[in-house]
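As structure tokens, one chain now follows by itself in the form predicted on its own.
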Amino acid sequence: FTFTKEEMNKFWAKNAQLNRPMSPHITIYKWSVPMMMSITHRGTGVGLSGAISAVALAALVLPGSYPYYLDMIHSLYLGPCLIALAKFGIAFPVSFHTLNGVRHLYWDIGKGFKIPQVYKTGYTVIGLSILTSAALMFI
């Protein structure tokens, strides 16, 4: 099915005339948690796959061994609260992507789907995710 010129123009005039965007765009929304969590599901995974690849292309390129580049970390005297918030900052996708990723699953055998059990699962996993990487920060 394919449409003429004169019908495409006729489409986007009137969309224009109606004052709509060209398609919907998340500021139509309004922001909820399943959608935070989803959004940020998604980021994580990819910034994960991402941080992931990065250190093992490292590995294979970089001159030297792994307790060579520690020591040159631990040269640095970051200090331990930016050390902390280093480890937190690994912890945190790490902790929020495997926890959803369960949830994910939850879902997957049919369960949970009633909106006030996916807000409840959300805010666990929030929760839970915080909780997991402030205790993995102090190892």
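Here, rigid core means the biggest group of C-alpha atoms that superpose within 1.5 Å across both forms. Note that this is a predicted model, so its numbers are computed, not measured. Positions refer to the first chain, counted from 1. First, how it differs from the form predicted in complex with the partner chain.
- With the core held fixed, the Cα of Tyr123 is displaced between the two forms by less than 2 Å.
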The other form holds:
Amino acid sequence: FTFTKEEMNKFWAKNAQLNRPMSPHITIYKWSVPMMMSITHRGTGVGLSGAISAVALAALVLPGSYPYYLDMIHSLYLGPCLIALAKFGIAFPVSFHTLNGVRHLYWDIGKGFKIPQVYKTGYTVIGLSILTSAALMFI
Amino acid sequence: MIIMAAVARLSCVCRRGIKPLLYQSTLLPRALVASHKYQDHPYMLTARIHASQALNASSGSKAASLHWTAERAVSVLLLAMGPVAYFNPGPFIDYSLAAALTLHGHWGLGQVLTDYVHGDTKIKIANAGLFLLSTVTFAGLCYFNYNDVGICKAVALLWSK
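Output the structure of the form predicted in complex with the partner chain; the preceding block shows the form predicted on its own.
Let's see the whole complex now, leading with the same chain.
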């Protein structure tokens, strides 16, 4: 928006113009749990957003109503295992992104930055996400 | 340090006129000593220059910090909407969810673009595309709420199978 963005743009403009190669970073740095959780938070966010946009677009474009398409899926008579797996597949991104989102808000009020706390809250989020998704799988 | 020395000297001129400036011999060697110290550590000099530039820039807009706060506010709002949608489904929460989800997603994807897209024209094109996507998403969700079962009912129906 202001000073920082200009600096950032100048950095990229100069380095792109000089055709400088980018130093290896994610290909060489050792992966850690916080790193993986961070990119998963971003991945689930982008994925969920994409899914919502797809549903919205489908609503505008497709001719039938929602119950019509739901009945179409019903008529496939998919096995209960597959249905449960699909429910887990939907529930997990939602619960992970939500719970990790709460963890982000916790950081935003300035708490929980010590490394042991980062790992503790991180594992809590992972554990609760799996538990919630598993529970939702059976509803 | 050099800049601070320059500012101090100028303020002396403003206060007492030009003559005292010529007798300000004490200020000059101190400024020279200070600048020599910074020659050994050039990065500190850069940090100083950036600091004084940042002080000038901070008198600019608060847009970025307000945006940050608004993002967190919408996140908290969305969090609160979850239980409401479960216990009190209906058109009010359907449209609120459509708005909050679209806005949260729009700002989230905006941050992703800011991180990975570089170059003035590319940024402009990407942001325009995002705006289009978010508009279509919001329109589609509202259409779904109006002409079809609505978000809450849709989730309930999906899960009942």
